[in-house]
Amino acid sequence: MSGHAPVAIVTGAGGAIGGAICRTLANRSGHLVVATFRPGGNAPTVAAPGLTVQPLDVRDGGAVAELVDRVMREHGRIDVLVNNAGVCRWGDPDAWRHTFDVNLFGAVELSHAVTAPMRRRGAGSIVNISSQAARVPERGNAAYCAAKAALVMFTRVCALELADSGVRVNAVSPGPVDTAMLRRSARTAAQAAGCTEAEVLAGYAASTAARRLLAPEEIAAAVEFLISDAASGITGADIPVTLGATTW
């Protein structure tokens, strides 16, 4: 990196997985990390050297462009983008639109914005956080499953189109991770099924070979590997971090 600390943008830092990714990159990898979170939401509780936090609506193309321009002015480079921002909404067409706007089109906006500076440098790494739900259908959660599946295909196409420029694009697809989002989903599923939230969470854990939920730090470790020089031969991949889960 020519003596400069790598610069990373990580979205969705207000959540457990995003916060773990920010801490891992800033602490273990020594990145300068720009962490974003949903305006009006809870600010992320992340603290590490070289880490700055600011609100960003990933659906707002103008705000995305402004963020990328600011990072380039202040640091002169963008080495890493982690598209982690995501929501899980159940219900009507408005819920579908919101889910796709955040989970898919937010990643499209940011990827488009960082591509030009990465191309100019001839290097860069983009990691999209998808989900096991991209492969395994979950009853009542069609919007989330479909959006995450689209994100995986977006990853593959971007990898193909950017390969000759030195920019790598990969995805990480977590299984059941112990997060506030998973617990909200479990609560909704429990109400629909007439059982308890604890029973649904136990079912998620039982779906893995290790019979436990994943920790956010395990997802962060996969991201750290994919952006490292050790993964220089990997692009267009979708890495399942699922503890061997085959069903939800």
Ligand SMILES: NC(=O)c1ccc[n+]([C@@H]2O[C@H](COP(=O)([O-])OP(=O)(O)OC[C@H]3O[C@@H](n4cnc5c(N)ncnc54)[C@H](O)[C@@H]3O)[C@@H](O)[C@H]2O)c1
Given for the second form:
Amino acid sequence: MSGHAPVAIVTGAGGAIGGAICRTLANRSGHLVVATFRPGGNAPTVAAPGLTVQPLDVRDGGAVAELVDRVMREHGRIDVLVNNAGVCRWGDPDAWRHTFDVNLFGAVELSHAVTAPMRRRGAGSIVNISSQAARVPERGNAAYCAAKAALVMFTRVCALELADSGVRVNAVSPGPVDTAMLRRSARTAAQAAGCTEAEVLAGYAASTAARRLLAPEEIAAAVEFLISDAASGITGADIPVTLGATTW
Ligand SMILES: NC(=O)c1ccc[n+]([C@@H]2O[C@H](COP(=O)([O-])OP(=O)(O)OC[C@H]3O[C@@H](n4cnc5c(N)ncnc54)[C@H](O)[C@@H]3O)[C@@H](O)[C@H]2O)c1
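One more: the block was the form predicted alone; return the form predicted together with the named molecule.
First the chain shown before, then all remaining chains and molecules of the complex.
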């Protein structure tokens, strides 16, 4: 990496998975991390040397361009982008536009913004956090399943178009991870089914071959691998980190 610490932008860093990705990249793989979070949302609680925190609504194209310009001015490079920001409005049939705006168009906006500097350097790595829901249909969650499936195809097309420039683009598709998002979904599902949140969470755990929920750090480890030189041969991939789950 020519003597400079690699620079990573991670979106949605106020959530558990985003926080774990920031911690892993900053503490274990020596990245300067720009941890972004939704204005008005939870700010990241991660503190690590070389980690800075910035508000960013991924739906705001102007703010995205400004952030990328600022990172380029301050660090002169962007090595990694992790599109992790996401919303899951399970059981809300009006959620299509919001769900696509954050999960798909937010990632599109950021990917376009970092592509020019990455192309100029002839190197870079983008990881999109999709979901098992991209492959396994979930009742009551059409918008999320469709947006995450679109994100995987976006990943594959970007990988194809950027391969010549040395930029790799991959996805990670988690199964059920114990985070605020999963607990919110479990609460809504419990109300709909007339059971308890704990019972729904136990059902999510039982849907995996290992019969437990994933930890955010297990998703971060897959991201860390994909952006590392060890994964230099991998682009256009969608890595399932699901503990063998085949249903929700
Ligand atoms: N938890 C799971 O079981 C699970 C499973 C599969 C995929 N995922 C995906 O993993 C990612 C992280 O999810 P999580 O479980 O940590 O959820 P979370 O809700 O804890 O975190 C998501 C983060 O995205 C942020 N966000 C929402 N809208 C935003 C916007 N407009 N601009 C910027 N940030 C915004 C939120 O503020 C939040 O901090 C998401 O993309 C999610 O879809 C989660």
